[in-house]
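Only one chain comes next, encoded as structure tokens, the form predicted on its own.
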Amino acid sequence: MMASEGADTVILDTMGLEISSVTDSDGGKLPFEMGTAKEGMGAPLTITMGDKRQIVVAYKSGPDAAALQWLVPEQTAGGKHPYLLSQGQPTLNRTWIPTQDSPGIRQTWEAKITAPEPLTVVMSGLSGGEPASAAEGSRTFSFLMDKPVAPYLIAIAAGDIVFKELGPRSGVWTEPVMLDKAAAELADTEKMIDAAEELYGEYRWGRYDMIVLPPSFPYGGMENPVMTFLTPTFIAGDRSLTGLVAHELAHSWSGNLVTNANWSDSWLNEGTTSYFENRIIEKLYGTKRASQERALNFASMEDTIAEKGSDSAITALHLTGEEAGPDGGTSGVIYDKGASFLHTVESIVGREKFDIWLESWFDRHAFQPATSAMFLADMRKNLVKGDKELEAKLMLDEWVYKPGLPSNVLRPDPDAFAEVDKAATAYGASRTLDKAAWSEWTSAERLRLLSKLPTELPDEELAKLDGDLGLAASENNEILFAWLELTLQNRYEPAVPLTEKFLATVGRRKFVAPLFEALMEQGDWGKTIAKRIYAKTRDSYHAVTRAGVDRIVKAD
């Protein structure tokens, strides 16, 4: 670890690490002190290094390192070998790496990882080539990230995994039994990279590989540079959920290239990326799919704002107070309000001018942290250019610093789901659906219909819906989740075994937490089921998912 000139001490973030020694590059011991641990933050490691400019920290991670999940063979698709995966965002990497664990920090890194055969290791850095043989049937893998990245973007996975090339600079890693299915779902990846470059400039990371992880991974995806981590729950067999891939790819510009300097401005990562994702989808799959996906996300955002209150601080883009911590942006508003902000600006200034400006923003701030104030200042200098009438139309400060939605918001195309909304209205009156129409609808259209169904339905109607539409047998996890949530809200007993199976095999927080919440809201009936299931499944979830569900189930 290298230190800057003039510094005689360095303070690193740690959580649960066992520090055995700190030395300089010649092996000389350096004094260090562990500070007082704080809940959720760990303890600072202060090292006195004098005029030394390279230090070595010898340590072990604790058995409960929150960033790391150790899976037994039964939790993998192959069922033969153990598996390790990490998830560092927002501040969990300090549980396995002593570092300055803040998004405003930029660092290069290299690593050598030794693992027993036949396990293969991948990391979020460029591979150093074929692994070297090590002692006692082990192999050593080497990796390098030569571009400065935020600490939360250091990631590792190890298991029985193999690789398949998708294009000249892209490929997928996963377990052998998953490889063909994953590769088929990701077949458009190289086209996505080309589309992203056409929009906002050169892809600067060399390769764009992905790893499809076991289903315990807590997120849909994680944009770790050169090695995006993906949940297998996006595999639907028809590439209808590959907006997730477009989102993680877009982070190669908005998030990895230009990173929010603090968690108060997480929207700079997620909102900009959500906008960029939609533009990639439009370029590859057309305006209809892009318009429908935007409309779904917009409706979800409006529901959240209505739930939280339009004057709630959590509905602002720049977060303040209690909402400004590392987990402040988990409501989802920063994704979709941020995207709506940029869609609105684009509609006012024109797409061509907006695209020129956004590409130049990425160029001017490449490999640097940024803040909301910097973003708005750059927009005013290089896009508004002193035009007072344009400034007034854009309402920039209201978008970023005020809660709720500004009056100039560009709403999605009202006709995006005209046919589906008509069918949903008809169902409300007749309780019948056109099965032939459903079979022709896109994934977004089916999700729209499920979101528009009456929230209170008797058992016989739920049974008929399932019989007509095959909802419980859907291979699309977004549709299956929406169906399960609806059934639990109606205490539909036939759906309980499927819910239990789903929660025992999927660890994605987006699905798991709402289903437990739906159960806990159903009085003694639901609470009994939730607690019984969670007693069996809790240990199989990553710490990120566990933390959220603990708050839901244990709050009773």
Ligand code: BES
Contents of the next structure:
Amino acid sequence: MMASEGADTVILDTMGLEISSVTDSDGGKLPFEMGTAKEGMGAPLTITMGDKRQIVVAYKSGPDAAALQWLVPEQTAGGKHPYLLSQGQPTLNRTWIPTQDSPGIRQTWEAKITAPEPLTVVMSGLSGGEPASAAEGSRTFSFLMDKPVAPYLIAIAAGDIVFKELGPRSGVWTEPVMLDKAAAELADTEKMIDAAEELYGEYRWGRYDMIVLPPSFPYGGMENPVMTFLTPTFIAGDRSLTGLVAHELAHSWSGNLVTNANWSDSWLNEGTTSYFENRIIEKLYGTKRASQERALNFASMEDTIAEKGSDSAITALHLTGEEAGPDGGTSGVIYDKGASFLHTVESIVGREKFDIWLESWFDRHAFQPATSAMFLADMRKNLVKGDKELEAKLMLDEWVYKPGLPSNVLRPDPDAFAEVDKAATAYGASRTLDKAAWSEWTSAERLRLLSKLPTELPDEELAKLDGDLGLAASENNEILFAWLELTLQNRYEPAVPLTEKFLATVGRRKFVAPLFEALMEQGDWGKTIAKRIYAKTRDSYHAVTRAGVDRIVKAD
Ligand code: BES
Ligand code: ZN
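Mind sharing the form predicted in complex with the ligand? What's above is the form predicted on its own.
Whole complex next, starting from this chain.
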């Protein structure tokens, strides 16, 4: 952490921590004071350290620490052992680690974690090798992150997990019964790392391992350094949802190497990563899949902009005012608008020049925090280089600081979904779909079709769609989710048991929150179902998902 010269106090973030003592490296007591807690932010811990430069804080985290989810055996695939997982981004790590919990801070760290057998511990740092045996059938695992990282990237998981190698520098951890499926879905990982390096330079973190967690993990993925955390819901059996892996891997450059200094610039992490993700997908799977995924995301971004209003602050990349809090980035359009910005710049300056510049940006700012202003200044200095005509064409400030979409936006290939869109239009009139065509379509094409169906469908048509296309039985969770959402919006009773089963196992907020929302929008019919299901499932969700759903279900 940073210690300014001459500083005699240090202030750490804490939330719900019970501090028992603070000492210096010789065991001498240091005075400390816990300040007033702020809603959702916790309380500052001020330590008077004098001229000491090493302090030891002895503390306990609370049983309700929001970063941590303690799973009972029934919530795991094996069903026999408990499990622990953490989620730090954006400001949750202060619930289990007293630290300067800002993305503009950098720290190296070391950890020794003791867990009862047979649990194995992984963290977002390099493993110190075989665990040492400790008291009462426990083992102590050690970890080291020797590169300075932002504190939100410290993560831990523990469970009955095993490892399988995927390539010379990559592998996957997961529960034994999940191992083969997870490894098969992730078989392209090493190729993804190679593709990413060809695009934007050396992978600087040594190993790239992943852990496929139980389904209660609240996100699709989290880019914890050297140990990406993944939901099992990306496993579709055909690698069609591995854009998630490309995304988390890309964060090894955009996010973990160069980090948004403030959450109001989350787009620097997420938008740049979404662009990078698409470039990896293009390199690995070709332009068809890449342009379809872009078109799908672009359409959903346009829907969100239309819904929020193209003058709403939440549709700007750099977030201001009320939107600038730690959570701002998750509800807005920063992912796909950020990616669109970079696709647009790429198309104007040319891919070759753009790639050279982006690689050099990562290099110049490696292991440092960055802001929107720095990003634009660097682009002007090293890419635009005073070319007035180019500067005018790019509309840089409008992209970053204004809401809505600038007029120079590069739209996705209109032909990306030509066939599917034709089928969707035809369905509107004939109410039939060509089963054979559907079976040939990619995951993105199927999702596009579902998004283009009439929003109001009678029960018979929903039943026919399900019968023809096997939607309720889909192994692709994105498709299953889209189907469930469509059925709930139509008060389709036969899909309620499946919805209930889905919501009882999956805790990924992106799926869970919209399904509860769809139910709550359906008057008494849906509200009764939502409340009944949530009463049973709430305790099984991570605090992130619980907070999201509380706003939807409890607010009523
Ligand atoms: N870093 C994010 C997850 C995140 C964002 C956590 C904001 C907390 C606050 C991660 O890289 C991410 O974007 N995950 C996405 C997947 C991606 C393919 C869009 C997700 O979880 O859905
Ligand atoms: Zn991300």
